[in-house]
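Here you get one chain, nothing else, as structure tokens; it is the form predicted alone.
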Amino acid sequence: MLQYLVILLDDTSVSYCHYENPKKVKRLISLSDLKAGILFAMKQNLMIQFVYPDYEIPAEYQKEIETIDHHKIAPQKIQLKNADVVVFNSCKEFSTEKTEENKDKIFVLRANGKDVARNVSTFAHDGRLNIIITDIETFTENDFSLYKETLEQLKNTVKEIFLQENSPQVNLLTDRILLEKMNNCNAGIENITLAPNGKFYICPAFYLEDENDTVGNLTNCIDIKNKHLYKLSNAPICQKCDAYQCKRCVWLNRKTTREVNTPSHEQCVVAHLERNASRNLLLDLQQLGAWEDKSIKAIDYFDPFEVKDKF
């Protein structure tokens, strides 16, 4: 059941996930479509996530946005003070100044695996940090080895923050400890996107890749073909997997396997490297008396497909 409506305010709205946004020409959603999108969300009882471009939108748009409960996702470049999610598009941009204003924000860092590895020592943040690896689909065995080392360094950083009596949240490590079931992207099931052209898409990536790949519009509503394929219940191996923090990005799935509910080998291995690093962090923290009621079992595989017969 839908819970969220993502509204891209402009063609150049910031990416907050695996996909890149190649668009450079500004195209602001029409004010009438913005109002219609807000009305749609109200009727469907959906929480709206407004995704901002890197320029200040007109005052009449800002006024309309404030008529409904919502979350703001904005690039770091525009310094939107009331943003709920702040996106950094490189490690070079990344900084998390400790201010009262920043304490409840979610910070998203998008970077490739090698860039994250080079800068992992700078990620000491005692709030919420989501790290998005943007080149997972190209990972080789060397990249997997490097990523494993990166996660080990990040684990030690998180542990040090805990020792300072803070409670950091880093999606790659702490999410798996806290989760009891899959918590994936769920685009097409729990969230849908309204693009600046007034049409609905599975997620922003589907719109940016092909504007014709629409699943409805504000007049005729939403019509997702073979909607059941987006559900976890139709992904038999993923149902048995316990890498609960895996995004199972449906766009990345389709891009790499041509199936929206089937992750690639690379996405599975990365998710299990994170899962195992989470287990190591948990064991370290349990020695300090924390999270003693949690457990993550040891496993001997990185891709569930390779041991599918066990499932």
Given for the second form:
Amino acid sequence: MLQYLVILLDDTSVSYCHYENPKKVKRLISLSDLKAGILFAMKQNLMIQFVYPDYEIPAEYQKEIETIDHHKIAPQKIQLKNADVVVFNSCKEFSTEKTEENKDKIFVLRANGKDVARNVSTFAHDGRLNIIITDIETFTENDFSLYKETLEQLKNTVKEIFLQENSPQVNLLTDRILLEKMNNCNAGIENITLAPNGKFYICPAFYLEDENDTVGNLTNCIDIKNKHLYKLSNAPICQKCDAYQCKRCVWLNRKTTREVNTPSHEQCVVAHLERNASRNLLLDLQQLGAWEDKSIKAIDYFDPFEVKDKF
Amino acid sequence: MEWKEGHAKSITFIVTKDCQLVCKYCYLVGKNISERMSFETAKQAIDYILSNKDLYSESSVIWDFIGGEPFLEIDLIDKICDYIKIQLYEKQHHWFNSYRFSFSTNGINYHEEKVQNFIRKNHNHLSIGITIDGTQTKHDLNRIYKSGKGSYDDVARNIPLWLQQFPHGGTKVTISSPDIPYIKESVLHLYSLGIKEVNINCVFEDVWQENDDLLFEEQLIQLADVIIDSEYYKEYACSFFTEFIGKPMDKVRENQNWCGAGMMLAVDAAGMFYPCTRFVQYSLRNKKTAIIGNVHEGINQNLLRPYLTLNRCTQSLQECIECEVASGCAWCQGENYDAAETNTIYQRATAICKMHKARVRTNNYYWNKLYRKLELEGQRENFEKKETSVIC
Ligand code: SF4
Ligand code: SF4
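Now show the form predicted together with the partner chain, given that the preceding structure was the form predicted alone.
Next comes the full complex, this chain leading.
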């Protein structure tokens, strides 16, 4: 069931996920579409997530936004005081610009695998940190090894913070420990995106890739063809998987395998390296007496596709 | 039944897109004479496949040659087959003694010397199917030359030679809407030519008119009556009547994909790899081709994942999953893709639904009638034993 409506306020709204936003020309959503989007969300009982560009939006837009419960996703660059989610677009930006006053906000760090590997020692953060690796689909065997080492280091950092009696949350490591079932992105099922052109898309990535790839508009509402394929129950590999923290990005799936319900090998291996690192973190923390009620079993594969015959 | 059905890798070379005929139902919507495979391309494909043993671990292989009409390229095919045999030997490949060359031909130049030489040379490793659609009227309704002339006479004259060389040769018959009134006489005609195995299917495309299912049912009932009353069932087979169809299917135990797309591999003249020939551009009406690699770079394994993990339930609507007569209701992944509302292979096309249901009704009739007859004759037990041994 739909629960969230993502509204891209501008064509240059920040990417907070796997996709890049190549658009440089500003194009604000029209005020009437913004109002209609808000009305739609109210009627459908959806929580709105407004995604901000890196410039200040007009006052009448700000006023309209405040008429409904919502979350604000904004780039670090605009220093939006009341943002709920702050997006950093590189490790450099993250290490130099994250501030104590933003501590209670969710930090999203978007960076490629090598950048993360180089800077992982600077990631100590006692709050919620979502790390988005932006080049998963190009990972090679060497990148997998490097990522494994990166996660090991990150695990040690998280453990250190725990030892200081804090409770850090890093999506790549702690989510899997806390989750008991899949918690994927669920674009197309739980959330849908309204773009600045007044049309609906599965997620911002689908809009940025092809404006014609729309699934409805504010007048005729949403019509997702083959909607069932976005559901976990129609994803043959993911259905059998227990890397619960994986985003199961339907956009990356389509890009790499041509099917929204089928992940690439790279996606699965990366998610399993995270899963296994989460398990290592859990084992370490359990030795310290924490999270004794949790468990993650040992497995001998990195890609569920490899064990598909045993499904 | 296909050689080593289900256990052999099937590799298809689309050697030419040319054909002498322009069959009305031909799914090859983009046939042409310009795309002819070079030996170099075939060689590159073979080298890639044989040097990646880990990707092709099946114990046997069927090298399939199709067109257009494959025998138009008999010189090329002969060279390709020689190369395959030499490479299998030199590489001490596990397929060395477990391979077949397979052909689906329109039969028109079957008698020609070059084709016959090839057959003699490779006889122990050959399967050849000639397509003949039934009676002359039925055959010539669809299988015509570019001039409009029917091809029946040119094919039928080669049938005795073919059956002499391949006594168990079977034929494939495809039924579309206009063919329905000719089903009974066509099957009986093929039997009369000495063809003992008639594999007959309705097309998967959405071609069916109102009441086609009822006409189809009527034809199959008449056919069932003749097969049983004249005791053809003792020696002849018609794939329409298959005992184990028309039952509900278990969501877990019977969740396999029907079609082998992705398990198979097709390569065209340009050296592109496809999950099966139905994904080549000339076979598609609405969609873009689904290339999964090429002879230079090999196969993109990510693109194969959807094909290799497809199962029945993830591509079917609830109506199909819960259908009470689901078993035996077939689908073609290529047609599913071509007919789907989005670019997916995960949307099962259901145009065949009413025809399958009609087939199930007549199939039930057939087996009820046949078993009663055998029972009264005291032959039922013997027959059941024979059937079981055939199935095994
Ligand atoms: S790891 Fe792979 S199989 Fe598991 S949820 Fe993620 S994408 Fe799906
Ligand atoms: S489908 Fe979901 S995970 Fe993938 S880019 Fe879009 S929002 Fe992110």
